[in-house]
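One chain comes next, on its own, written out as structure tokens in the form predicted alone.
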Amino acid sequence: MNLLITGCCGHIGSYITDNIHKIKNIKKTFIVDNLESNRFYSIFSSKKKNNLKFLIKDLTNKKSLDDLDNIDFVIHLASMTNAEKSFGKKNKMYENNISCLKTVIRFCKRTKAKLIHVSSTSVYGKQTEVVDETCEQKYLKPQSPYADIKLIEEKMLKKENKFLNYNSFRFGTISGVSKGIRFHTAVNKFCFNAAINANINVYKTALDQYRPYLSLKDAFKVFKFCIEKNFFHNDIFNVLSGNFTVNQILTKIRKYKKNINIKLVNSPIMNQLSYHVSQKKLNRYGLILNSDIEKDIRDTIKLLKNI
């Protein structure tokens, strides 16, 4: 079987490629990416066991992926993701998400592709009870033109429920090393601030109000589970391997980091919100993710520890 990974030089995509070798029956995988962050360093020292092909592509080009064929399940990863600053760009977020969509959900229908798509779990916004699925639209509350964006994803898919096998997931807040690591993400953001001993910036309401998070290494686990047992149900998945609270995210990195300096603002930034979301719909598939987020921090401050 061939797998396609778009947005294969970014944080999740570059963990994925660097351990396709442990999805069973990938024969080959091709890589795609427009290298507009200049993340070349993330498709450095490839595996050769992995059997990847690099392709330069502009999804945005509905035409783009017209010259590839013979592929099995497309792994949808190219975006723009930085939430925080998505209110600023909103307009140019909005048609380049929405355009290579558009081209991956045009090129699954041509070749029969299955498609997994990630979500965002910040579509649920700021919640008072534990949220899931299950959640009607009316009440879904996202904060940022990301996370709005993420919605109307969802949407198209479902209009193409009929000519497309899918699933769609939503992910907690991203953590763990990769050749392609960000830090704009809570976790990884705090720990890097942590490493320069620069403020680590928190809404003066936040210490106690819960976020979903998700290690990499569970990330893969999707879809490595969605490939090897052909688990494609057309439907929205919550991906989490825990609920946490900003103070018990500091308080992990605290033991890799004695001293670090908290800074409570009085701006809203975009970890003043509290959800707490349901993961129960996967699990009851037989998908149990428990990665420890700690391992994460710990590998993530160790990556910054010499300056």
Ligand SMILES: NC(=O)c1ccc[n+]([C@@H]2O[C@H](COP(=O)([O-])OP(=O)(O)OC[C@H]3O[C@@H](n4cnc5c(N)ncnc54)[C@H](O)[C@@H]3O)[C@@H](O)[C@H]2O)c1
The other form holds:
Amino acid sequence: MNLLITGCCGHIGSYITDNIHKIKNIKKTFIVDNLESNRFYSIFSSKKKNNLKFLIKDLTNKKSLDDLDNIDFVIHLASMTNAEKSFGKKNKMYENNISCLKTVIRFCKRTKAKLIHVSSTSVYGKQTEVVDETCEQKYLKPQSPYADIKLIEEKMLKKENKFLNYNSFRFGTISGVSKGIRFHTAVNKFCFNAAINANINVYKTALDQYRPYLSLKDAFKVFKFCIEKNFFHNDIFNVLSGNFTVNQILTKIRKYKKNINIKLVNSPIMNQLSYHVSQKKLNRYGLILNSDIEKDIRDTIKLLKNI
Ligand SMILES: NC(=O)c1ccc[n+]([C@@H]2O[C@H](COP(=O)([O-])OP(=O)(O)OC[C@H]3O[C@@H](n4cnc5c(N)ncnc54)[C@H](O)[C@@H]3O)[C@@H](O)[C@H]2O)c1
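Structure of the form predicted together with the ligand, please, following the form predicted alone?
Every chain and every other molecule in the complex is listed next, the one we just looked at coming first.
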């Protein structure tokens, strides 16, 4: 079977691409990126056994995948992704991310490839003990243009329900090392700043708020599970390794870097309240995710140990 990964140079895409040989029955993998993020190094030293074919394509061009055929599965990761910087950039982000998904939907409809779409747990935002996928519309309170767009994407897929085989996975904030690692999300940014003895800026209200986090190892398990078990339900699933407060994350960081400097700051996404995201729905299908994000923290800090 053949696979297409879009956004292959990104934080998640580069990890999946590197580990693709661990997914049974994948013969060839086409990997696509527009290299806008300049992460050429994500495809350096690729393993021969992964049998990759790299294509530079901008998916905002709706015909960009027209020359591809014989693909069984698509993992769609191409996206502009910085939630905090999405304020004031909504139009550009909307234009890019929605156009990319349109191109991928058009491709999947034409080739009958099954689609794995990645959304985000940032679509939740209202305080309640635990949020799950069945939560009412009123509990979906995206707090950034980035999260708004994720909800629009989910709705686009639902509308195409009859013509597609897909899953939308609401990923928690990613932790872990990959070739295309970025440092703009909570865990990684904290690790980077801890490693270089810079201030760790923490949103004032966030210290004791629970948020969902997802180890790259668990993210990979989800892709492997879908492809190997042919798990496509035209549905939405939360995906996380655990819910943690920022304080709990900082405690984990302190185990590998004793002295860290925490500075409390204001933020445009600060008005969110505490919530736990439930992972029971995916568990019911036999997929249990419990990778230890502390190991990701250790590995990330280790990257910078001589700095
Ligand atoms: N990293 C996280 O914490 C996290 C959490 C939840 C959901 N997600 C979602 O997972 C997906 C992948 O995230 P990531 O962290 O790997 O992102 P990333 O920003 O590291 O990578 C995205 C990749 O997409 C490429 N890209 C962007 N626009 C493109 C276009 N028009 N054509 C072709 N390629 C394009 C970029 O060049 C980049 O290499 C995104 O949909 C993101 O919203 C990420």
